[in-house]
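This document opens with one chain alone, in structure tokens, the form predicted alone.
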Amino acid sequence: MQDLKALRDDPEAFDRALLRRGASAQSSELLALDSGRRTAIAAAETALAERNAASKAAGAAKGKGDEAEFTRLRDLVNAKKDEIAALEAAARDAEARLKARLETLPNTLLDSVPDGPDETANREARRWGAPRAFDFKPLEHFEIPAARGLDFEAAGRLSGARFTILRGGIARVQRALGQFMLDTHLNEHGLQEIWSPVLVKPETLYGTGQLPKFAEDSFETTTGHWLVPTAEVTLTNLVAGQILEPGVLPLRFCALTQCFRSEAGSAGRDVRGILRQHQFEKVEMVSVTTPEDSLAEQARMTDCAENILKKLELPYRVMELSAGDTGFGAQRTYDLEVWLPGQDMFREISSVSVCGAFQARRMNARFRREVEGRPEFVHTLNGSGLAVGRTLIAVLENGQQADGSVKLPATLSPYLGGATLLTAEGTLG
């Protein structure tokens, strides 16, 4: 949520803020929505004075036995009573309407991110590893003879298109692929391990900023309920609605779950193999931290994400990217992008997004510095320690042979049974 202060103390920065996202100026009809909602409630509380007033003259007015102005000032009480209503309705209304203006527009970018439309203004941060030379053409994913566990016709049966079923050998490679980053995570990063839930309330939804702007691109249930689009939604609430005390901060979780997305702006891409699912596996990070130290908590989060790949020998770029491709939520965001040799290029597998008071404040998530001290609201952070799905297809093209077997990285081993490639025929050897 944008901070409402913010636009009233300098309405031109809110408006460039904006279109640097690429949307129009709005702050002229936003503060006249804000003066009207506080004209409404200043003179509803004048009026709340005047019949307070009233009354209490009317009582004295009845103890002096006044029958006339008693009369006078008690329809005075009724008809400011009535007012109040009226103003008070006028208030709620204006509040409301200011509050739907402000849930659906995107979180103000810092000033290090790259201005640009689009994904092609992305600057390159940084890279690690070199593309590996094939002495053949490299295959997609969904092509190699090891991923012949990938079945796609059972999954259409069942479910549909952008469904799979992982069958022997390569279910036991994502297996071992979530359970590998989350120990990493946990051993190497001192993440905490939650399990929560993929069916959530609408209101965790909206904490989170995927409500009410995005609502086609997630699944409603017919109880209410709504699937996780990823575990950011549940760990970044796990602080909602509360204050914090003092050394509390930094918190950092990271689950492993189902995320389902119906992706509905993407219809035509990525339709060929489990590049872009309804249901996938995604171990996801979240920080909560203090204002100041959330920067460099964005930092170190990319180390963690960087980690699993360099331990996965997977080469990868570090992308920062420009204000049209920030996401709704962001502040700034790092994708991480694995080279897909089949695909020869880099694709997204990870990106780590800063958002700052925004999530907070759509939450009321807060803390305090000290015990007696102001709350103040947290800043959130969240990131992919990877998507589990697009790390097993980095695997898979990266480590792919001639023969159509698979070499499986070395780290991944101990999770295996001691296997260190997936055959031709889909089975751990």
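Residue numbers count along the first chain shown, from 1. Quick caveat, the model's predicted, so the values are computed rather than measured. What changes on going to the form predicted in complex with the RNA:
Comparing the chain between these two forms, the hinge between the two rigid parts falls at A42, out of V200, R276, A42, E306.
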The other form holds:
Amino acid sequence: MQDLKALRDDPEAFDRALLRRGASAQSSELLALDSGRRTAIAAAETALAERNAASKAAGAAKGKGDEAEFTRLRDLVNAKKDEIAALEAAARDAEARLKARLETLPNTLLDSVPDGPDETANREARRWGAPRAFDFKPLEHFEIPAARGLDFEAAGRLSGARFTILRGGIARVQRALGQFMLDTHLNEHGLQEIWSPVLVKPETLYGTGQLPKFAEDSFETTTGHWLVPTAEVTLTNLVAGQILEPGVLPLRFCALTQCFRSEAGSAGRDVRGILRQHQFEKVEMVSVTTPEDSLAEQARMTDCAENILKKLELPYRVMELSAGDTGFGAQRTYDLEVWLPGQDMFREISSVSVCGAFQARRMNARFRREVEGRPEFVHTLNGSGLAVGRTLIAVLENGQQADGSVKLPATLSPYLGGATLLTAEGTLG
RNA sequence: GGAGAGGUGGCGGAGUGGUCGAUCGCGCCGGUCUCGAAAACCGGAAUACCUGCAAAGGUAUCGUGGGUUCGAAUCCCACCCUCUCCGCCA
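Can I have the other form now, the form predicted in complex with the RNA, not the form predicted alone?
Complete assembly follows, chain above in first position.
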């Protein structure tokens, strides 16, 4: 949610920010809505104040036994009842219309974000690791013999397209990846492990910005719950409605959860393999910080994600997303793109975003600097650390060998009973 | 799923139609006392929005949303959540 004060203070800057996003300028419309809203509130509150005063006087009259005065005041209030109700309704309506507009506006980008309409304008910040030289043509992950445990036929029978079943060794490798990531974040990065529901109330999705604008991207159940598209939703909303006491920030959470996405609008894209699924696993990191610490926290969080890739010996590059490619709730996003030799390209495996107070305003999440201090909105950040299914792809494609087996990263072997290989038969060895 | 109880300020806990935004206790902040502290005593302190340069005033908030009433923390309805017992269950 955008800050209304920022709009009032500097409408031109507000519009410039929207234009960078490829949206149209709307400060004048919003200011008109805001002005109408304030007028309506003032009118309604004046009427209410009159009513309250009359009611109070009526009570006093009744107490004194002055029936005539009581009746006069009661009738006075009754006569104005419809008018008050109308004024209140008008005020509520004006408020709702402004809110409806504000809640669909994207976050304001930081100045450092590169201009540009889409991913072609993303800026590469750095690279790590050299892509391996192959003496055979590297296969895509679902073509590798060692990945024969990917059972798309069975998943199709059970659940339909964009689902998969993992059988045998590959299932354990995925599990090892998730555990390894979590342990690394806990032991080396100081994050707090969270286990959370994956079904949440709609207001929880609203808090992080998935609703109301992106309802079609998530699954809603018959009970009115929603399946989380990312643990960002649950982790971030842990502070929703809270006023955090001095000294508790920063909060740093991580969780390994299932994520569910409808993938509406991506029909035909990435249909082969497990790159884009309706259900996948992800280790998510969320930090809640003071306003002055959030930018540094984004760098820290990116380091945490990069550290996972380094330990897995997976080459990657860091991209600063352009204005047009940055997500709705983010001020700035760094994507980590892992090298996939089978696809012969870098693919997104993590996305680390700083959201400023954008989500905090939606969630009403605040903190105090001092015990008696005024509450201020916190800043929130989220980042994948990492997408487990996509990491599995990267491990398969980067570790594949001419004989159809996959050499696994050494760092995983403690999680695999010492195994270092996924054989061409799909077993651990 | 059935039956019952309950949700009040940081916490505990009063308050069943009228100066109640809310008694009181604890905790918190400031002060007096003290070499200093404790104790005691005195004072202070919610959040959001609206008007206003400000001082200040107004409106709303006692789980949430409606309703009744001149007037609702108090009465009615729905929903959410918690607890107890029963049933079912990983």
